[in-house]
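The chain below stands alone, shown as structure tokens; this is the form predicted on its own.
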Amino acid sequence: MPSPSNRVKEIVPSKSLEIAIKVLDLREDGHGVIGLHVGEADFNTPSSILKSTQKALSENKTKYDLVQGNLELRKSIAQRFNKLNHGNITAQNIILGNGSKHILYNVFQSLLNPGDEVIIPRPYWVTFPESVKLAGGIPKFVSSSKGFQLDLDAIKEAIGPKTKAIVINSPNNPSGVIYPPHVLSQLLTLAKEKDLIIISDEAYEGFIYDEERPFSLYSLDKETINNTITVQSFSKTFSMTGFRIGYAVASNSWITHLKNLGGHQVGNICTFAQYGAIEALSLSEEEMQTHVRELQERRDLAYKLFSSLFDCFKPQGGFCLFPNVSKYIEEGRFTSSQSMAMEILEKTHVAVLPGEAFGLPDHLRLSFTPSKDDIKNAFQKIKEFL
């Protein structure tokens, strides 16, 4: 049998993949599994998305649409885009794809020639550096400052005469910190400066907890757009994971790069699924804060309780606490952040997640996405456990 491609070879599997595994085959066997593993909210998407997906589908709205998305969406993508960021762009600075997966994907693959190098900030999503390869790029990491925040001149000492972009996200996975406007506006002098590309992942900007929504890079210049391309996603926000709906900000010169690629690789997304995307667009800002409270309420307790047990940071965002773990892993209690989320799961049935899967082996990301008795009785299991 003729083997694969050595991009695929060179493929990382997911860290996470041997935790999902064992938590699917625990549950099989009967065994109750509190899952703090999943960066997904437990709240069901809003009846109005359904109902508008649901009239897409009896209206026979299921025949191909444009590659760069439907023109009604990305219109109603840039009003709200502008709003909150106080700018100008047009449904022509926006393609739509299968979720940010799926543009952070295609922009690697239009930006990046073989050997090229993208700078990835530690601790990062796990899909950056694989999406990276991928491309043919070389990933080159660099260490964050304290409180997980971005390292100016760590960043530009890395960057050569290969460096072809910078990747930040904010707020961060698996970190929760968002980037204050001051050191993302260094940051895009920094890459005016090189000539690089920012790529801003900004798929949790809906949930910021204890102070306004996180800075765009566009919201701090205007002219930012012809060094940057903004990813966003319909998931987090509008509880829409299983629709696919994510999307891209960039100049008409990017977007038309992404949308001959998106051409010849997927044509257009899911028709339907795009109306339930223009009806959540139109929620009131008070339906979603709902959601955002929540969250914090369950940030809040899971800070609290897990603070007692390890060195942690409170998120200001996004979905997870990532406390260091250290002190367990030098004492010999576990060789790894991996070998230690493996003996969680399997000694108390709480699933987490390791460090090593977003560039940081001495930490563990656990999400507080679940209901606050879930929370409550995974920390107690992992406290007596330990």
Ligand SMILES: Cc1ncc(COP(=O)(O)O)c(C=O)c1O
Second form
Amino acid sequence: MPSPSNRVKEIVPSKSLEIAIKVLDLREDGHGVIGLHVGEADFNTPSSILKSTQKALSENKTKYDLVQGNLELRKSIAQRFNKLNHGNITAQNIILGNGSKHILYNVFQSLLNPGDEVIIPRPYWVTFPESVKLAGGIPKFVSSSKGFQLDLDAIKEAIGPKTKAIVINSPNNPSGVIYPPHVLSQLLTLAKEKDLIIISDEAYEGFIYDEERPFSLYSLDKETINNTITVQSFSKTFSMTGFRIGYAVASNSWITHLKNLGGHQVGNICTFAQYGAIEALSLSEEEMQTHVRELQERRDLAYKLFSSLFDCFKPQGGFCLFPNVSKYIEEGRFTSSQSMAMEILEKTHVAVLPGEAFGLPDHLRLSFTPSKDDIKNAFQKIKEFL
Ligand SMILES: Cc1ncc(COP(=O)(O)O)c(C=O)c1O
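What does the same protein look like in the form predicted together with the named molecule, given that the last one was the form predicted on its own?
Once more the chain from above appears, this time first in line as the rest of the complex follows.
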């Protein structure tokens, strides 16, 4: 059999895979496992979204569509984006993809030549480095400062002649941190000075707690679009993970590059799913807030419980707690957070993810998306075990 490409051989399989396989094994053996490892809320997709998708199907909206995405959908996205971010984009500044994961892949493919570098602050979402590598790029990891905030000095130091982009993710997966406007403003200035692109992954923009949307680069400066590619998703905000709809907001020239790439890759995304997305954008603020309030309560509960066991940052957004568990490793109870996560799963049947997967060993990622009862039970089991 011929060997696979080096490109594929170099992909680091997700460190969370080992946990996910073990969860499946345990469930197959009849054990109930509480899944604090999943990055998905347990909310159903709102019924009006399902109805619109079904209507599109019954009206035979099943043919090829524009590579860039349905125009009505892009116009609605632009409207929502401008309202929330004080932007001035149009439908021409948007391209749709099969989830934001696909968009990110295409962004790196269209931006990087072999050997180009992309700065990725720790902790990071697992897909960023692999997606950079698949485009021939080199991920350059930088440490964060206290409270998982961006360390601008570390970023400045990491910039070299081959640097093309800086990836930020706010609200952040796994830490739940949100970057404040003054930090974003300095980052934008730096990107302009050094002629870099900020790739801003805002997949969790719909789940911000305690305060109102403080993080938009667009509210800072109307020229932002020349140095920014913003990546957003319907997955989390509208409980539509399986629809696979994400999008990039970028300058006309980047949209053209992404369109040229997409035209030979997947063509358009699922035609009828896009009608569900159009409906999603007409949900009332009240409907949207129901899920946010529920997750905020779960966040509060999870934070209250687990911060009695671990050194814990209170997430400002997103789906996860990311406590520091170095105390348990230094005491010699576990050799790493990977082994700690595995032992917790084996002994308590609660699944959590190791920090190694997110570039910060000595941490665990605990998702607070399961029900409050599950969060309480998971806490009790982990507490007894520890
Ligand atoms: C930070 C971040 N970005 C992007 C995604 C991908 O979302 P999707 O491809 O469903 O839009 C995820 C999924 O977990 C994520 O955590």
